[in-house]
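The chain that follows stands alone, in the form predicted alone, written as structure tokens.
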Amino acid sequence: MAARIWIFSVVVAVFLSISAFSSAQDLQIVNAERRIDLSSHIVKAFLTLKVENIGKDPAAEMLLAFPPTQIKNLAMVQALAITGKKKKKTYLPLDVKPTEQPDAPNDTGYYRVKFISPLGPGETVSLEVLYILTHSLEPFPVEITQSESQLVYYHDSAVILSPYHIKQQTTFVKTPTTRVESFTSVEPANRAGKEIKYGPYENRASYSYTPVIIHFENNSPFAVVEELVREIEISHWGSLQITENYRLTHGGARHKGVFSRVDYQSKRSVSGASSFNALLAVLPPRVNSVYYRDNIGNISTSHLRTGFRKSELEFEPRYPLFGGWSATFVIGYRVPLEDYLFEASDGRRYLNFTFGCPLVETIVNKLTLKVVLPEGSKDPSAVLPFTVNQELEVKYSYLDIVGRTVVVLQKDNVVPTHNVPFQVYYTFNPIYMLAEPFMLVTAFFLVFVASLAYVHIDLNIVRK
């Protein structure tokens, strides 16, 4: 019996590998253009692909391949299908999910892109793909003084890693400044200003890979939030209370030597060029009761601008952050309940809020978002456009009896592209809104009765 099971599993594995191989041979990329933006510590890559079905059967999907050094730092992959030409172009979002392939060469990682409709034999489709990498810039040297600029390495391939044959391809790499210490030259390759061009290359076989290293200057703020805990507390009495606890660090080259405040203030463009001393948080519109503080107390170096579409909070930590330095602080604010809490057609209530981190151009290594529902809420469920870890907790606050249900959403490697709306649905009986007022009224009534009894009851044991 065991032998039969083993033979069956081998046959299935062979069948799957053959199917994967045949599907890869059924597609080819006619033209590919890749643009890599290294302007900040968040690497953004844009792919424009023209895919052709050269097989005999319709193809419903294709694969995107990534080397193991990138797959572990991959924060997001998005794909759009392009229809129409020039001014009549339309972009349709495609379903993109991570997948595994048997016998992947050199631990290659894959994402599966599903076409809107199967691609028939001889047909072509144009796609635009965006993928974002974090922690992909390696500081070198790893330690710098206050007066030195920050230099980093970027590792990639001159050609696009793909399971399909690519007839023609070109890669453009954009650097923050014109200072490029060195870059690997794979002919034809040239550099002009802030841009390095690799290609065009023709007729590259599947899984072709030509490693390149670019050593360049990047003094953009390497703001990394090691851990962010956002708590959204829903009160049916009129507002949402948001509390955000940050543990921020500078993820660039570590600072060595002493820090001179005089040089930093007088020669800001030269001394401490890779540091940062100001941050910008994009908050919801109509915020109120905003505060910014740390373990010492309130921090007054902040400025709030409110608007109809968004609010912006500019603030400064107590000290500038150099490589390896960190700071902890808390931001809190309130927003009107009617802007974010709604009632669904089935009678359930749902919160519609923004996921992610409000800080601009920031990487969050670990994000925990807690939605505290009113006491008495039942059947909570969260809806997000990407995968997160979900669990439920119970929190006790003032005058709570059974506690409040807390929906906990946790995700690692979060970037600004994750700042999209999400929903939390739950059922709630309005009678529970009277629980706390009833408890307060009852408490005051009992105190009044006790006081009245104390005044009128004679506790003397001797008759007057």
The other form holds:
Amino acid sequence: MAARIWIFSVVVAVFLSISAFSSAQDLQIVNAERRIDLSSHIVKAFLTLKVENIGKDPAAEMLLAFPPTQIKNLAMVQALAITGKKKKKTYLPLDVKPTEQPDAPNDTGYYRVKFISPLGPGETVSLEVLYILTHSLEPFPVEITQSESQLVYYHDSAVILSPYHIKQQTTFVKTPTTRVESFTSVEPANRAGKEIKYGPYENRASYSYTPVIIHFENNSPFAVVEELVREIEISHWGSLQITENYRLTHGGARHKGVFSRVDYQSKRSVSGASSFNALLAVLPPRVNSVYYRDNIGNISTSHLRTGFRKSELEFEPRYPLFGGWSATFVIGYRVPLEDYLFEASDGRRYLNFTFGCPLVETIVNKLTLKVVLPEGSKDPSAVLPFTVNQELEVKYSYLDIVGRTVVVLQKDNVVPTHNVPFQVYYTFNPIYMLAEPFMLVTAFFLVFVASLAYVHIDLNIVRK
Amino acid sequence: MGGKSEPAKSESMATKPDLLNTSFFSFKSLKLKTKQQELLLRISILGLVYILAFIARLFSVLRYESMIHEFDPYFNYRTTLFLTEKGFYEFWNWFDSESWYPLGRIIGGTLYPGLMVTAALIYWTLRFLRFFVHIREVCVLTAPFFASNTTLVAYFFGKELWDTGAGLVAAVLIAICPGYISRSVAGSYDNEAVAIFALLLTFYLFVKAVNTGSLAWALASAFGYFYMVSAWGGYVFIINLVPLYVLVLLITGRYSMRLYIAYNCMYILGMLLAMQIRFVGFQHVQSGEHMGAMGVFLLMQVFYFLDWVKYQLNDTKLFQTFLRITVTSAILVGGVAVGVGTASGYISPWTGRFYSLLDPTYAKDHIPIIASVSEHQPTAWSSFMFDYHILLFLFPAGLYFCFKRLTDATIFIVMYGLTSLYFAGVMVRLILVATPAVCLISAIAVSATIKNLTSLLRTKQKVSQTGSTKGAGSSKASSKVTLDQSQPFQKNGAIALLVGVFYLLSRYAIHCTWVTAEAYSSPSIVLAARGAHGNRIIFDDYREAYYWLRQNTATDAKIMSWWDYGYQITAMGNRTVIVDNNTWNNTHIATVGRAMSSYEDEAYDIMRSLDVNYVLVVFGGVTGYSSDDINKFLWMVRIGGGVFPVIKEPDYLVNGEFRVDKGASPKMLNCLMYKLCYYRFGELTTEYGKPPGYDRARGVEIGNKDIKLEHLEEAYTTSNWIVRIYRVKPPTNRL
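Alongside the form predicted alone that was just displayed, please also present the structure of the form predicted together with its partner chain.
Let's see the whole complex now, leading with the same chain.
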């Protein structure tokens, strides 16, 4: 892997020296600071950039470049523009979109950041960029026993990959513990406690790439939800029923050999350090009728704490999860309708609910969110701050005749920062609410009519 | 319970209209006639009993959860799931490769499909009506639903036997009788759940057919029998009891055309219908257990023929000679036919299960696998008391009333009661079959007693009334007065007796509720115990282990365990097992028993030959759970030794005593089962103040604390150590 990256970087360097990027070179980064947080299995990187326009024309946007190994694991990129000085700093969110560049060297991926106002020649702007990587910690050794600690590799570049010239840059890497087996040293680089510092590096050309590998201990729970299907069923009789189907795995180093209960019970600190048993789900406030079960029945190890701002469900799978082990389960709960369903000014109704996964510090590989609208609703449309796949389905539930419209939202690679509100708009005539009670009443009535008829009709062939 | 006061109430209502007529005109139009009142009362009582029977069985759902119980129900649930997913034909032709590896099992041909088809039909009906329930909920509630239906049948049966009062009492008694509840709580999704309903229905319809001589009722009874055959192997009881009953009627000179029609129609149609069930097949004409029914059928024809001849001859002496010749030749021909059939192998001999029913000691000596099941043990007196309570005393009283008013119907219920009670004594689980009979006969006793007592009370009142208001009564009344007055304190005595009866009945109700709540509602998958502070502790280890298997082993992994857990592993763990609760192949089970009781290297060869990947044992040493594999171990030795003589029971015993501590036999301390259960147990302190390795289930310190495993490794042990799973290592490379 490392060798390949070396080759890649050499090729990039060679390539870059030949070709020249005309448009991209209008900008340069005066100062860059990168902080990479490796304390959990979700890698968070904060970039602070100071960008200057050295060209002649105003620049409306800039590009963020990511190596191909990272671009596929990139869960989210956010950018903020900093205006004002020191204490009067204000942050303005910027529009960030993935983009393709026709002349991208070696499959480099790009995100385009649009400035608030075009950057005039000679002007500078400060940006804060947050990007989140998933599945970027590679366990090594790949298999560990119960008594071993989990060690992982993190691959990145000591210098920031950028289509622009960077005058000065520093990278800080934060590891979860002080135990770092090894890290690639790119002078000047040093390690102090939990922090590794790369840089400062001066005047690096665009598309510079210096691969580094950090091998360190990370026993934080590698909770990966391979698939999560959340179903939100709207009932205009007063509640939202949410059902969440999880397929959870331990995404870290695979467990090898024996699982010993004696060791797990008595030497908890050294035995199964990378395994996890307790999970925490943050649920909405005023949640009720919470259940936690799987397809063979109820699981009795859970506690619910309800609060004004949020409720917390603390629960344990049936067994502790070691590397490679998985568990499937269902969490369901109900919340009052008035907290989440509103009427828009144009008469439509809309559901305002949180996207993402309620489990803390988990990656969701594939999230499917289904909003089941009441029977008889029309013209559904979903509004989200990021792109997701959308489609419509029909679901039949109790006493349904035409079925309920289901808005299906599907997104891959979801991290906790995706837990933001989204809206689903639809039109609904309240008269449909009466359909089901009416059906029941009619059926009940018909039973009596039938028995009345039965008593009064003589079915005998022979008159007695 | 209201049923008992019903006759009295209807009578007292009858006197009221005179008062109301005069005073309130508006009330008159609303007032129901006595007969209508009685009907309304009866229907509402029945409706309440129906609901009561259902909700009394929901204790298990309230105390635990809506789940399938015990062992066999898991198989039934799994097959029902298959049926609803794949459809009937797939189900009928299902070859299950997940059990009895490497033999497999032809599911469609080796089960009674009645239960699954019933549940699937309920499920499909509900879905058609747009009730999108889960199939599990349907399965869990099937037993209570059918128990409710049984109360209705009991009512009609009681009505047919005695009167409506007895019917109502029977409905109430059977609704809460622990003997029945034990097998029909919510979640107990077993064949018996619908079979008792089918059994009682068949009997009721047959008695109705005998009473009326109607072809329609006989036909209905044949269909009832068909349903019973499709649901449970206990149908053999019907096909033997009914002919026996007919025989008794013939002998006691109660032969009639009604009986002839009822039996012939029921037998022929029932037999033909039963042949449609693949598992039963042609047993009705080929198996020794069904031959009695055929013999009685032929005997009936002879009777009919003789009747005809007698009518034709019109000469007693000639008829006597003819009778002698015919009977002798008929018996001769029958005997020869049975002899030839048995000798040629066309008629199969009685099965071991049948023998063990007739002779309680048979299974113990010949078939250890039947004797090893706890529910096949002979019944203790205490469990009769536990399951029947006051019915045990009411039953003889009911028999007395039955004999006092002997009819075709009461003869039937007496025979049903006595035979089933005998079987209930032989096997614990057959208490279930006797329960409806006991309830019906007891209901007759209760109803008749109360009726007598209340009529006694009422005549007195009437007499005193007539004496005070009208002065002179009729001659009949006055004669009764003189008769009654000859016995002083009669009224008080009657009141005292009535109070006594109600007291007993309310004790019965309390007892039934208590038993249901405490004893019969445990799913046995989830164990509950009381903690030191009175809090409820749940041991959910079984599901923990099964779910671990389901999620974390290869999908084609083969699990070896004692057969008790086979159905649960396939249903909850979704993995292939070597043996399961359908104990059809004794040799295969004996092989597993042999592996468990051998030394590790010998066991390893057996396990390799069976492609075993994981071994699962149940161990209660940490929690004190007593029905674990160590306590079942002697049965494994016995069953294994029954087929493989290398396994000898005395090797595992010391002076005829089974022990696991230091004094245990060396073979015991080193056999696979011991090693797997106690592996690394010696390092654990289970109880304060006891040495490490103290086995709480048996109350001893174990004898072998230094256990090394060579060919197996611990794969998973549940949080309370109840289930331990070991991985069978692949063979080491030969150097």
